[in-house]
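We begin with a single chain expressed as structure tokens, specifically the form predicted on its own.
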Amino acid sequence: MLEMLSPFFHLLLFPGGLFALACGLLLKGVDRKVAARLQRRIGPPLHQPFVDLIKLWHKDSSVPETAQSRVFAWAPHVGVTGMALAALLIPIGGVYTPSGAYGDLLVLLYLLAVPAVALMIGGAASGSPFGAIGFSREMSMMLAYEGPLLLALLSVALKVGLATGGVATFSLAEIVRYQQAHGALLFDPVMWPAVVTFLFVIPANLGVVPFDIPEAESEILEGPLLEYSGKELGLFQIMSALKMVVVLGLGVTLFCPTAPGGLLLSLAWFIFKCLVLMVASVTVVRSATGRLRIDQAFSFYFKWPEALGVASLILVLTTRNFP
């Protein structure tokens, strides 16, 4: 009976969601805060990401008269499951390791890809010509960093399964299992291409500035979410703070997995971790830099991050005799 009600409880409790959740509110709420204060300003209370969210959970909903109310009110509910699901699979050094019947890397993969697509679809579902124009902007976002992002995780994946006799091991836990034994990848010289890679897809993937360009408040009014109140933008809220812990906590994983001991502390390490890089990779790059057009944050990506993932792909295959 334990083993049967396993799953739903790592599911709805821990790593995802209430703890996913709260811990994304929170990583959002020091990011405000820390932004503010990087741009000599008091900011918001840590706190606000909550109360944005019961806000909006008790005021009611709209829906078009021009959309698709079926496929409108869907969308935000595809984008919170599937981001769900994902941090099912994140493992946490020395608290949590996923079961290999959950998914793997592969999976994770195409996972982080559901929360793109349920607000392209709700866009378009909404019948605004912002939703259609986001939509459009956000298929384009997608086709720059997914290629980058993808030749970070094989590199990763390529390192641990040479290392350890294989081809390429796309299981978390053994890449894990890898570091635990020899150390974390990010102390590797031959895996800083991928780290710095992966730190460049970070702020795309979580759609922040500069690359907020399919919601661009400033040019298309929020574009996909621009018809959504209520408990729908509050799901997509959700949707948001849940890919936040997944994309940072697939950094820590992928580079950084070690853990000190002890459960609490391991815990803490890890958002501590998750701090870090989300103060490293979004929090300063939005406070210091303004948003990018659609082609220049295409050509971007086509650019530095692809290079440097193929990069770490040549350095991975020539090294692999020296794990």
Given for the second form:
Amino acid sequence: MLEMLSPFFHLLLFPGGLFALACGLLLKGVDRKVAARLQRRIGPPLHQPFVDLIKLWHKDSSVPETAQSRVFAWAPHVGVTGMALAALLIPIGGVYTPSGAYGDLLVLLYLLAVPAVALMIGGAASGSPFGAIGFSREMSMMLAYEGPLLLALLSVALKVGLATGGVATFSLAEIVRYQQAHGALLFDPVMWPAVVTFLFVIPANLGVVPFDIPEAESEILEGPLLEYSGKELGLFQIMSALKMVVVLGLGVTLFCPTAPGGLLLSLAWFIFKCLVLMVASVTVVRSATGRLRIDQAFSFYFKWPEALGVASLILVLTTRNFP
Amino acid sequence: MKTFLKKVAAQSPWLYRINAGSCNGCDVELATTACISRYDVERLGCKYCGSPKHADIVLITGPMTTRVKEKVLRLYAEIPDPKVTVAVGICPISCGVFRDSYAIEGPIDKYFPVDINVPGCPPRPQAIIEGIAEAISVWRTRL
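Let's see the other form, the form predicted in complex with the partner chain, since the form predicted on its own is already up.
Now the full complex is given, and it begins with the chain already shown.
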């Protein structure tokens, strides 16, 4: 009986569902606070994202007359579901290892594309020209950053796979186990190009400045989100909070999943690593830069992260230990 | 429980600006409340949002010229309830120096209820933030 219930527990409470949501909102609160302090402002309190979410639940929601109302209403639900499933796959070193039956790195890669697709569908169904512009920009961004993301994931998969005698392993549990035995990949110079590639991908994947081009509020009025209000907008906020945890958690898993031991300590260590990763790759970047144009962002991703990703792949293949 | 949630929700007012034919002076002052670290409006939990559908507190500047009237009324209708309206600057309150012009359809409270007036040409950022704080206390009663 308990065996049957455990997937639901994992999906709804821990590590997916409520835990991931609370974690994501907390991360967002810290992000806003640190960004404000970096600009010498006082900034909102840490629990502000929670408050925003509760507020959105109290507001009216409306569907525009020009929208495809059913698709418009379901798009945020699709996004949240995709991200909740993805949160299920993120291992927490020393606390939680996802069962192989849930999926592996490849499934996670597909699930990571779901929020962007949900935004695109919602924007296209809203019937607003700004939504349509947001749709096309979101699509271009996705084309730009999926390549480097795939290369970074593949480098880690190859590194671990080759070291354990196979070809490439896409099992997340295997990747964590290898690093817990042989030390984190973060400290292996061979993996540094992959680390940098992944760091480059994070801001675009999470849609923050300078790569928040699809949701630019000052030029296309938040694009796909323009027509959403009340609870549906709240669902999109939940989706982006979950995505924050998933993307940062994936980074931690790939490059530094080691744990100090002890349940609570390991959990706190995981959250701390996510925080450090977020401040380094999201907060500092977004408070120091301005928004790029879509063509600049596109060509940037096709030049530097892509090249780094290829370099990392070659590096991993050439430095393997021949038996 | 419900009253507690409403009380919590009142701490997250999102701001939206409508320019009803303003000379841009008040809009610059509004920008300083967000962009200049000395007058940080985000510490009240506020956030300037780009879409009228996300707004809770509406900040209106300008004397409502004939050309923008239809658009302003449409925008105002788009904002979901509950909402609070703040008139920023003397123009939306009494049309200021543009009063009696053939191109002006103001003042703004001919068309929809205004809750808070922040007079000035332009008002100082401190005055705007005080107006927003007042608007939050009004908004709390409407949730």
